[in-house]
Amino acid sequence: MSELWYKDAVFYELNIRAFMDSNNDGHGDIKGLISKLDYLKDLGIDCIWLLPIYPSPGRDDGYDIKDFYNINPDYGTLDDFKELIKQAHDRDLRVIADLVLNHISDEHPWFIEGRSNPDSPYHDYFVWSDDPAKYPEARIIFIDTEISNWTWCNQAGKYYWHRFFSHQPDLNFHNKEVQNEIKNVIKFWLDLGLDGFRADAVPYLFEREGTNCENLPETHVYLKELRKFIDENYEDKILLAEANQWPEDLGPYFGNGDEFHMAFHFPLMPRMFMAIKRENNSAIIDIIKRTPEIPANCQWTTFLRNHDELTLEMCTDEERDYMYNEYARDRQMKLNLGIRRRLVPLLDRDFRKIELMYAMLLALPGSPIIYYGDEIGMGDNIYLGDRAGVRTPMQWNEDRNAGFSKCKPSKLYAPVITDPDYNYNAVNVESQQNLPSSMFNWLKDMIVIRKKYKILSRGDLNFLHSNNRRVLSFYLEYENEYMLCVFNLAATDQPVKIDLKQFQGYKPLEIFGQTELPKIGKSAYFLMLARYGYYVFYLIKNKAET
């Protein structure tokens, strides 16, 4: 692996329907993306992440797939995905695509087999039973769609096993064909140059009875082939883990650094956001001291927002409750458990509070993921069905279709937001990039910043005692390098005391306007920060050293 490039890099996820339309059919397509790569590495992106790109009915916005093989011919062709890896990389941009493993669409030709002959090799391919009540400790996902974990087909005369919707039967993981296959699939996208895999829904794979079906043993073992089969195979290639579970459940995806190279921190995201509702910095401190170390050549993954809902699986009952009272007073906004919106207006369109949360996720331990539209405070619809309301099209100028499309505005796959604080006449990226002080151009700068200190990406945290609990504070070490990051979780200014004794004799250097401040001493170190406000310190002994 070179340099570990996944610890350092920033990730953009996309889903290549939203993105940018070359044909003006009114759906996003590969030569579209291709388009616009120069945007993402103007931005400082180094790694893309494509939501699934392979031919589907679409009734799961492309994670019901039925063919593993090919790209949706809504998006191109085999060519233009070649021709996509090869103008990434020659711009140094790395690209990975979702590896739903878990589930297939019903349409699948597989289970289309297996469905309709019970001596076809295909009908072991998936989970049957006579007995609905099977597997009873398992928890139903899509709570507000699914009443149960098992759909009667009549075709076979029995029911199958989905974790998900009914639509997409789980695949059967004890089936060693099973496996076999999605090896085949790896090798196939991989031949063709994708630079790793975000793996969907691994918790899943293995059922058995007694438990409640996620994180087996068993579904480790498996994992620890296929990164095996890869890192001999492979140079450079990456697998990231989505697993929406507890810290202690997280931990074991990374196995002795021979499982997943990264995974998704999902219990660290709605934290962020409750700490800056409570103005409290309890809960952020809580959920990371409560993650367990990881290998060496690991990395969680953090974000703010992404193409799901905010989910709130990983919350007790009660923090569930203040998380809807505070940010999904509309019942529209809920959806399963989780909340339907994208982030600038989960933020109330507070640029203040914007930057901070920005600010938390460049400097909290981890390499970060944008979703795309976030960089520009993209809007959301909630009254679009499921989770459509956070993947309208990408918003590109203030002409017809926010410049995605030339198409007609009712063939687009989905309308573009017009509400009047979200207007893509407002809100779009033409804009952004000729107004200096746009949110586009300051996480460009803060994305340039991140960069310049490895410590960023790669530091050990270490809390702080401040006398303040409205303000989180830590320092994060690395190969004899400290930096010290302060972060107003409160709508108000705030003065705060911090022990910095170990540190005695350095001196702050404030990293985004190289502004020194003095000395730090025996005593605790005093500072005054506005609302929402944060200081990212660099420490040094003396002028010389910087």
Second form
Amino acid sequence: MSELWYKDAVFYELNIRAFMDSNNDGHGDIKGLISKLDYLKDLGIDCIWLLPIYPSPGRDDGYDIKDFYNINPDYGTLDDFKELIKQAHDRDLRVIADLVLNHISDEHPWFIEGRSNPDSPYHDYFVWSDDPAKYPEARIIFIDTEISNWTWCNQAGKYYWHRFFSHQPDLNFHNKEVQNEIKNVIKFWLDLGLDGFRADAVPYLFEREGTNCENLPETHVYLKELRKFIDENYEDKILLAEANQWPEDLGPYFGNGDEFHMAFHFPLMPRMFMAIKRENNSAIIDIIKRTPEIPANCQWTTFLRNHDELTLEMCTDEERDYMYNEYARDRQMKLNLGIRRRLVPLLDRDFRKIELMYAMLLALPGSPIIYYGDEIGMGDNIYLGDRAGVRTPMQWNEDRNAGFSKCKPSKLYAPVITDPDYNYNAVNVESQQNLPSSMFNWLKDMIVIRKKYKILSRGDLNFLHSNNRRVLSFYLEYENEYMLCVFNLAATDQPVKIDLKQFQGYKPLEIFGQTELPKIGKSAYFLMLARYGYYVFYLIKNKAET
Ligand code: BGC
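Condition change, the form predicted on its own to the form predicted together with beta-D-glucopyranose:
Let's see the whole complex now, leading with the same chain.
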């Protein structure tokens, strides 16, 4: 397999708890996931991203780790994990997992000992202060639950620092021992065959007076050390950065190709949703133009939805208000600075909009991640707490508990979706696999096409001038090949004239139906697009012109 496999890969994000329950205790588990690997392979996935798999009190769905070296007993054992890696690799599927390095659970033994004994080496594993006003420029991230980044600890007689929930004390990365601990964790899991990590919350590792404690140079120095450690000891492993930051601050996470292999493009995602509501291409064009070039061995990761709220942190106040107004009219839909809804409810179950959003995702720069359940258009439950409403059991078929588990429904870790529009009786894998025109089968075909044309994953993007702001048009270029991509962001049919002078003599070949269009001439090329319609053309060079 190619060393740069992640540049062309399609990723799939899942929480083991939510995917498939093999022992009918109401929680998904590793054995359940193993039984569904063929499903993921069939969909065309290359790499699975597992949400935290470690023992945890579960107050932040596993992002509150209490033991870095084991598997959450609800999910199985280390042997099950080894079997998962083997079974995945046998199918040419890779597996990465969350590495939560910024913080741990307050039930982790390091914190239990560190807070009660100032002489313990673990005391300095955390960030303490007598003054809860320290680092005033650091923002609070979970604004719906937390009022400060400091929490008083009775046992220590001081405040401890936390960027997320107060039960998640931040680790002190100024301490070399902490730095080494994380290296050991990395080693442990890579030695078991894991293919890499999605590194959680990396902007916040270090704190420094007079700064907002995000993206500090010392953070990048340490992250580069982790990369070096991985490169020196392993082959083909990847590091994916979760850095919810503006494009200019994201660039440094790639370093000179010596830090992260990949990073989520957070600012692009809400702008895709904005663009189709405003029926205007400028939000997407502006953010892509603001996106830095990245080293040749790096790749963006793009997504429409994930396990968190649809974050609006990388939006201006005006943009955020617009998004709330359009996508979160019910107060229940808002959470922190975001919207806790799944993809298909956000898009009003409009199949044309869904297709358009996925088509853009597959053509814009980066490797796409699909969030479990979004391939069949699962609904959400905005009345469950925190982000639980977008983490409900996967809907496999119309049997009890959507085929996820045979337990009593009341024993499930979360209720299945039963609202009429998204009821698992109708929205499930089995029925969609059997229906040729289903969302599942459509997406599967799209993934096949995406892989057939490497230019879709590797191409450089260049925007094209047209006479219609409701239409987004650009071409991709890779090794002297070209692809023309045109998306109608509007709810009405739209004509567009695109300046394609530079491709005079080429013939557009529509890649889904393999239909050729008339040759491109001197004057602007005319296309008519249906509402939310799109075209992706491979540009064939006319032999006579060569
Ligand atoms: C994860 C969240 C989690 C937080 C704290 C994030 O960025 O995606 O799900 O709550 O880190 O660990």
